[in-house]
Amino acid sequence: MSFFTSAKRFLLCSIIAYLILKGLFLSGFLTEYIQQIILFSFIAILTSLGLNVIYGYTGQFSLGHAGFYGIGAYTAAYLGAVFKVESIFSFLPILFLGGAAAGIVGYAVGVPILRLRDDFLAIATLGFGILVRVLLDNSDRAIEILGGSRGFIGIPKIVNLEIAFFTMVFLILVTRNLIFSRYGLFWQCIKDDELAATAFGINTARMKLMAFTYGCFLAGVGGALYAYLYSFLHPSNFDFLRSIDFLIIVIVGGMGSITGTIYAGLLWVTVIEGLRIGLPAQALEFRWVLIPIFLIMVMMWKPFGLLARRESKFLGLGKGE
């Protein structure tokens, strides 16, 4: 019971937001393209939240997050094809199996590479992300249905507002309770001073591996949602630049802030897609000039992110709400 009552304000805000969005979706005021962008923003928030657990709370600099995102997407799509998933109820187990696959791979990869720190860890995770992209490009040689460089086609479009929104809300609540549990405190101690955390008896290797595995699980769930939202997967959707997108959301929102990740995720998707809609076709590539300028301005205004290590009292994500 305390799991829900401790974040009752967040649940209330979530219900109000859902009712507003549901009304907009049913009214026909939003085009199908805009609706899809809104749903994708929830996926971006959820996936970036996983990176925030890894980097923002535990201090592990990962540049391969899109690899786990892709593992979750392809696993869910493949299992859906094998078991002929076409309904919401049969999709939900597949959704979390996609996350579990990414988490298991994250655990297996994390055992050797989490011994590294800082730049060395970043390079190792970057290498893993590139490896995943190469494997996906050639996946049809092992399993034809995966499509390889042609892409995975024929995925049913199952993800709707309810699935995307409430999956995000549920996992935000789970993450919030983890952060304010003893494990979350251990993670933050490791980020602040790993040597001191070890001296106080914290099993830093185990705690870092736990955070890394959970963050990869969230990325896998995000990938599964992506697969069943867009009905098509291509290896280019999970390259290094996608990892940078998630990293930007974490840094702009503020490392160690769930609320900041929510705000920054909405802001980043709005900027990216808003420029795509607002700019004329002949000037579309100009957005890659405007976007860096926007990021520089944000970092000059808030060098540590919008809500670095702070949570919104309005959303009720802080401790003891």
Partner chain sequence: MELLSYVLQQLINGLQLGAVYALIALGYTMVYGVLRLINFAHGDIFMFGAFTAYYLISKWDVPIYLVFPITMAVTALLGFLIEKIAYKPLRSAPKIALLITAVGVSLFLEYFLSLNSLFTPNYIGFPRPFEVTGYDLRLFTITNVQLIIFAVTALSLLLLYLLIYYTKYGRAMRALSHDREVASLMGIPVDGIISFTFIVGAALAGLGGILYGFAYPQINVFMGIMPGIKSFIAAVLGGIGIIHGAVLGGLIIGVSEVFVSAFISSTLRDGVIFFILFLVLLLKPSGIFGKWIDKV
Second form
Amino acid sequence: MSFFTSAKRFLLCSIIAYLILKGLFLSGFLTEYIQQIILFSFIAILTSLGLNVIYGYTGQFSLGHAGFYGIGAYTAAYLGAVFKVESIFSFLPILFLGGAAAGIVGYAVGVPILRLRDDFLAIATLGFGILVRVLLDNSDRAIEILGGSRGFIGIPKIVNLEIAFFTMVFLILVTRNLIFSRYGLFWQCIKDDELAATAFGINTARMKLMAFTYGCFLAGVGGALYAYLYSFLHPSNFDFLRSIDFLIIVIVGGMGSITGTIYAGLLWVTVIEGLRIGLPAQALEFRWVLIPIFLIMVMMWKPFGLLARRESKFLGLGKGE
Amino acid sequence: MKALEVSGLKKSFGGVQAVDGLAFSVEEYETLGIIGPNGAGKTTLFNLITGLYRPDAGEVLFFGRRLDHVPAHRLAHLGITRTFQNLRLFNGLTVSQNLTAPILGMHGYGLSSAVFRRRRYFKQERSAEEKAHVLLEFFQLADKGSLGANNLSYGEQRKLELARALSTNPRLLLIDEPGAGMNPREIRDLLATLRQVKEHFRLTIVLIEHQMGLVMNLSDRVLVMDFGEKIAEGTPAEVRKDRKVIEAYLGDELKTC
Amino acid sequence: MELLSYVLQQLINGLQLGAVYALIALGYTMVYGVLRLINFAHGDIFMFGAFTAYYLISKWDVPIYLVFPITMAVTALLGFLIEKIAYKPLRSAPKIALLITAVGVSLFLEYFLSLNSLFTPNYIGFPRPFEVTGYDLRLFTITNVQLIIFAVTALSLLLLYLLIYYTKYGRAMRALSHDREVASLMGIPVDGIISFTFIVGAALAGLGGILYGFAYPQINVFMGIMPGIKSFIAAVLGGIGIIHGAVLGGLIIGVSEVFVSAFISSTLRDGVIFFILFLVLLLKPSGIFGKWIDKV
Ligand SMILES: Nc1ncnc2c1ncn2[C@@H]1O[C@H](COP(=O)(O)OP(=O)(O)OP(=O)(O)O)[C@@H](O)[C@H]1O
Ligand SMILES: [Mg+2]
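Based on the form predicted alone presented above, generate the structure block for the form predicted in complex with its partner chain.
The complete assembly is shown below, putting the previous chain first.
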């Protein structure tokens, strides 16, 4: 019960946000497209939060996060097709299984590669991400409906405001509780100084694996939501650039800040998708010219991000009572 | 009872024989000082005892138990902790969290207690915080508990290193050059603190230090290392007089203290 | 006999690809040596080399013996600028901040150059300034392109070797790779040597770009990504920071890639390279020739 009572403020904010959104959705004021973007921003927040656990809190740099996001998406879509999932209630287990699949793969991959540090880990995770992309591109040779480079079509659109929003809220709370527990503390110790953490009794290999698995789980849930929001999957939705998207959200919001990830996720989706609406098509190609410049500037001025290791009092995302 | 027993310990890096067949032992509740010139292998010895390096040969017994196959992170649980020569605090954490992290590593709670905020979570968190507070008071850092660890002054960071090493109730404490980079006033302060630690916590201590005053004052026995070997061992008074020691290393430094 | 000659033929093809990887891998390994940075933009410098050569040959009719030095000078300048503008301000920043910046530089180069008013995102045919002819050596044939690639690579390796082991720049570079602090205490101009390393590495990447264009005459702004990553893997395989390791690694990666395409399936070629990477990282992260120890 204290799962909820220790987060009164956050839940209150969430419910108000939900009511406002629900009102807007019902008013017919927002086009279908904008509604979809709003729901997508929750997915981006959730998936980036996973990366923040891995990189921002635990210091394990990953360039392959979109691979896990993709595994979640394809697993959920495939299971849904096999079991003919069409209703919300049969969707919830699928959502969890999408996350679990990504978590299990994360665990299996993590056992060997989390021994690596910094840039070597970056290359290994990058390699993993590219491998996932290659496999998805060729997936139809093994399983026809995965669609390979043609894409996975015909996924029912089940994800609505309630599912996307409350899944996010629930998992943010779970994440907060982990972060402000001994586990979160150990993760941050490992990030600061792995050797000292070992010397003070922390099983660093296990804790890194736990953070990595959990972060991948969040990405998998994000992917599963994505599949049932857009009802179409293509390998290019899960490539290196998507990993960079999530990385940017983590970095801009701040390493080791849940609040930062939430704000940056909203901001990022607004900017990226907003530019798509606001700018003429020819100008769109400038997006990826400006984004790297922005990224480099953030690295020069605030290498740990804007809200590094700080949480909003307003949202009540601190340790709580 | 022997708290620590080291025999035939060897470790080399490339061509450098950092520790070369070292043997010594430490009685329970004893304080052993280790001195020796730069590069004598003192820190390497600590790294071998605490499992950060694997020895090429030899063994380490802790209360009669072999440590070879104990993973490094288990040692704190067995009762061995250390401080680092170059400070290695958890700089992203607060002063108080630098202590609660190791404490919660010893007496924890499970994942479900954490996620669902069960009663055990609150109980253990509170008791860890209380314990950290007591330690911080002992080291006169209590009012700085919520600062970032890297906001402390150098001397305070040294104290926090010590506090952290004590936070897990060790039976054997390894202290690596606590006086490094300190001025004479800070050294005097440190000496007083270490005295208090000795009195207050009943511990076995191995202390590496270059500051002669400190070692000679605190140690029951002193071991002198050079080129990874033991060149002398005895009470502070004996070591002061040892010819080999004076030649190899101490020289005029001894006369000044 | 059939099989033997087929294998030999594939070996030659693999070495051709491997030689290009080796040239790129050298830049990665040298930069990693002095800065401990994976210069993600290195693959894009390679791409820029290919485009520079393309413009020199097909738009401005520059004679081939001038294409090489001009291209190398252009990419050297690009490497120099990247280091000065993007990496130098971050010299004391956390390692990952530098790595993220490198990713940023890489993305910037790719997307900036892919603008329709510049190189466009499309594939362009690379003009070979000569006809390809094969010489039949009974067991296998070798083309003039392959001979050029082998000769140019061997020559530049020789020059690089002389540069690194017999000049004061090379000595300074090696000192810097060994220990930056000590090197600066010894009076080595650290910034200058870092710039120098980028210049040499980028010139070699530019050279790789030209040769790649000769061998696989389709170029595109994103062409640097995969060869870049594979060359980095080659550098890791040989032992990062080690010159001859990068060369051997490049050749191994090139040959494996071609063998897998020839004998198993071409869709698996990238997969196998990453499989090699995982094996190396797990079994011997210091690579074939490497010996690195963590310091407490
Ligand atoms: N990880 C390592 N890799 C290579 N050589 C090492 C390593 N650790 C220690 N050494 C070498 O082993 C020798 C002993 O070093 P150690 O740090 O144990 O000396 P020390 O007695 O603690 O010296 P100081 O008083 O300066 O702290 C030195 O020559 C050192 O360079
Ligand atoms: Mg030492």
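These figures come from a predicted structure and were not determined experimentally. Numbering follows the first chain given and starts at 1. In this text, the rigid core denotes the largest set of C-alpha atoms whose superposition between the two forms falls within 1.5 Å.
Asker: After fitting the rigid core, is the C-alpha of M299 off by 2 Å or more between the two forms?
Answerer: Result for M299: yes, a 2 Å-plus shift.
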